[in-house]
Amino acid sequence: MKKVYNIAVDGPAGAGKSTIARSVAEKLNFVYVDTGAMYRAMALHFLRNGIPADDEAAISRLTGEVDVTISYENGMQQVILNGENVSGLIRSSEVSAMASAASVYMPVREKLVELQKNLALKENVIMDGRDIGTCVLPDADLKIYLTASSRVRAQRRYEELTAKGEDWNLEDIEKDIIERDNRDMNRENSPLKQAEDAILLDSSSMTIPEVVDRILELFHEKKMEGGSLWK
């Protein structure tokens, strides 16, 4: 059996992990596993079921209906929910905040867990998330924490909705942010935190390309010095 690498990027929310992750993998040729994507799709289930965010027993029922896979089309990550591509469907404040809420909920994570999992054991993967070094992948090879200033995030944020054409107040932005940083640092089951052996990026000055070289760099230190990548 071949061996297989694995990357993992943590950090809250509007980090810029997706975007980062995603570079990195193209560069590197590895695969982009965006398990946030795959809560959004479980999230956009439990919205159209009409399931408010505080019910966990409708909730925990409903996600032994849930089958979501990646597949990619063209070098391009499609997400499927139950048959149906939902890809250009997930990206909405509703269905972030729902995400962020349901995520809590141990049949929830359990089940996409396990499928995370699954993906890192047959191909080499940079996969982004909130657990991803402390729980998803505890022995991954390379560990990033990806961070910024709350009013930075929000600032991305509020430009990414603004190019959309959507209306939004900054400020109402960076407290939706902090609310989600206190809830996902604080839920009981795989709460946000920095991994131990995790090298701590903050992106607040960084462009994009830097983060990625700043990535890269790290992973060809491993390869030069002979670290765990490279055993």
Given for the second form:
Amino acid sequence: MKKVYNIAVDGPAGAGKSTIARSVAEKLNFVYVDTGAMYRAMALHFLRNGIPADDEAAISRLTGEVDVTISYENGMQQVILNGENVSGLIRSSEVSAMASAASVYMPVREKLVELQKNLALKENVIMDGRDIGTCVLPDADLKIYLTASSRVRAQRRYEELTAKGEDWNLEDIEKDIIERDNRDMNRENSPLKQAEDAILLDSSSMTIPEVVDRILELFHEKKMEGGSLWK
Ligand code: DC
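For the form predicted together with ligand DC instead of the form predicted on its own, what are the coordinates?
And the full complex, kicking off with our chain again.
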């Protein structure tokens, strides 16, 4: 059977994971899987149903009924919630907060982790999230833990939002980021942490192309180490 390559990228919100993973995927001709978008689609479903983030029983019940899948349009991942393409509806701060809150519950995680594992069995993928190296793809060929200081991450988000004409305060964005980090890192189930065999990259003072090049370099090094198994 032909070898399938898996690259795992984990890290806190705003570290640049999706931009970087998408670019690496393009260069290697891999499929890019954004797992956060799946948690966001679930979160949208809970919000639409008026479920409070702390209602574990209702969230667990709705998780059983909901169908989340992904597809690709011109190479861009689309997330499909019960047959509806919700990709354009999942980037609000309300959805971010609900995704972070609802992702603490095991039924939500189990459902999405299974989908993610299956995707990586068949194709060369680069997958980003919080638990990819530790839980979804423990045998990934390369694991990256991508981070940056909370101030740098907030500044990047601030620039993104102001470019879209939105009026935000940098301190509020940083506060949101720190809150989300705390929840993602301190939850009981699959908290965000660096896998033992992951390589730490701090993007605070690196440009996106520099990080992308470093990951490509690391991947090629790993490939060389893999020898004949990797052909
Ligand atoms: O990567 P993102 O910001 O789109 O993710 C939104 C939330 O989803 C994040 O705060 C935590 C959760 N998440 C998770 O628990 N595990 C993942 N693999 C990806 C995201």
